[in-house]
Amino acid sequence: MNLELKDAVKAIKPLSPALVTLLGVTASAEHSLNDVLKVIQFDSVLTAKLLQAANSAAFRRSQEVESVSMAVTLLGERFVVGMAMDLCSDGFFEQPLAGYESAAGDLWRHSIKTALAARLVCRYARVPVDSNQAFTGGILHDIGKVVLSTFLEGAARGMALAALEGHFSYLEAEREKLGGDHCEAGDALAVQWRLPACYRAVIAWHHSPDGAPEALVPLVYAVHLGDALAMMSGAGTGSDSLLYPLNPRHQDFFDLSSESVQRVLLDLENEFAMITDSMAST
């Protein structure tokens, strides 16, 4: 990665300490919802938003949710992490990515859909995969695009055309243009943000999962599939959508038939509608 990109990574604001702590907690396979609660109960804004969401029409409870512990139990870890990422990242996921011809909010929609799809495909895993890690990794996987976007302004369509005509991944177009790609930039940002190793692996290898540390390959494949399914559902991040090949080795880790893919896509739309409706109500 060249010096300009490294400087761009350094210029990005750090995550809030509470969010870094929360991501560290959820990265542990042994954590519980009570561990999540211990982190968020001291963040008054996040607590208030979670209570609002738990009492929203999307969850249709007859009894009012009055405590954050009740809210966390009702909403579940994936919603809590998603809400925390949205609230505590200072608009990072909501900004437009001009270098990808992507509008404001597209990155967040793609990230949430990838997260949901990655969690859903874990139902079909041939080996154990932590679905909560897959969800959080899905939210984080494309953070490197924020770093690259400014440097790609005006070049998106030409890069997409080159990838199509040359039958290669958009990553190669990024490397040819900038001397680095969004996976490398994202990994550098993950180091700066002190993200856990499992999420770093997802960010660095989600387009080439076989390069990840062996123990994390199944997790990275879950996000690799989630990314593809999010784009198939229409939630991409602009000019690069569907310009990344799907590694056929995913079949070694996930038993996905055409019927199960359709089922995941249907469930994805339903869960996406629920999570966005409840977040919009806060």
Contents of the next structure:
Amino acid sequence: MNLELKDAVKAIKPLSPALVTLLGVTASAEHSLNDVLKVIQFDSVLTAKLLQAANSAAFRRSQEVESVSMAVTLLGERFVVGMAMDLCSDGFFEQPLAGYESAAGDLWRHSIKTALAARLVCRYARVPVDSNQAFTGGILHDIGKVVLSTFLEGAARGMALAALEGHFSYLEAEREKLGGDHCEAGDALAVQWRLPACYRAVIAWHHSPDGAPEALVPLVYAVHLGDALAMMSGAGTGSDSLLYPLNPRHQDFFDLSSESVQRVLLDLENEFAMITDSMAST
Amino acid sequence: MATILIGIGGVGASCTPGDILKTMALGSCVAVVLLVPQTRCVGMVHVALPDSALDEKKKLLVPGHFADTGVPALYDEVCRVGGRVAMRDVYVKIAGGANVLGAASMFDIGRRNVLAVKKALWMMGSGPMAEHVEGNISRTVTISIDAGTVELSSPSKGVWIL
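With the form predicted alone done, generate the form predicted in complex with its partner chain in the same format.
Everything in the complex follows now, all chains and molecules, and the chain you saw is the first one.
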């Protein structure tokens, strides 16, 4: 990665300490919902938003949810982490990515859809994969695009056309243009943000999962598949949408048929509608 | 005068001058457009999956989600908004059905969607007069009621008329 990109990574603001702690907790395979609760109960804004979400029409409860522990139990870890990322990342995921011709909110929609799809494909895993890690990894996987975006302004159409006509990955177009890609930039940012190793692996290897540390390969494949499914469902990040090859080795780790892929796409839309409706009501 | 956004599984139609029908960033989904020259009515459905047998409940709640129920639902909507018309007097255009690069057959939902849409149209005695389908590009569809034009746009290809 060249010096300009390294400087751009350094210029990005750190994550809030609460969010870093929460991501650290969720990265552990042995964590419980109680561990999550211990982190968020000290964040008053997040607590208030979670109570609002739990009492929103999307969850249709006859009884009012009055405590944060009830809210966390009802909403589940994926929702809590999703909301924490949205609230504590200071607009990081909401910003437009001009270098990808992507509007404000597109990165967040793509990240949430990738997260949900990565979690859903875990139902079909041939080997154990932590679906909560797949969800959080899905939210984080494209953080490197924020670093690259500024440097790619005005180049998106030419890069997309080159990748499309040359049948090569958009990642190669990024490397050709900048001497680095969004996976490398994302990895550098993940180091700066002190993200746990499992999320670093997802960010660095989500387009080439076989390069990840062996124990994390199935997790990275979950996000690799989630990313493709998000783009298929229309939630890309602009010019690069659909222009990353799907590695057929996913079949070693996930037992997917055409029908199960369709089932995942159907459930993805249902879950996405639920999560966005409840977040919109807060 | 309004822009009517058609989301996933959405069905919409209009005869109101100045209205725009739009659906954004089709991936493997397919947009089916019906244009009725007699009534200047235009309709569009955003189909996500080929076969409603996958989920009976969703089929009833959101028929536009599936090709086999979405195409008849679109025809009904166009007739409701613009008045009864024979399917043979309706122009049909379709777009979308893309896929990610190098995907294995189980991921080829875009092609299955296109085939299912054509089958549903065929069952109604019709077929597309124009199409821009499959490949590896995301497509946005914008239809002007005034001009009756179906405009496609994609980050790699710019803007063109179907």
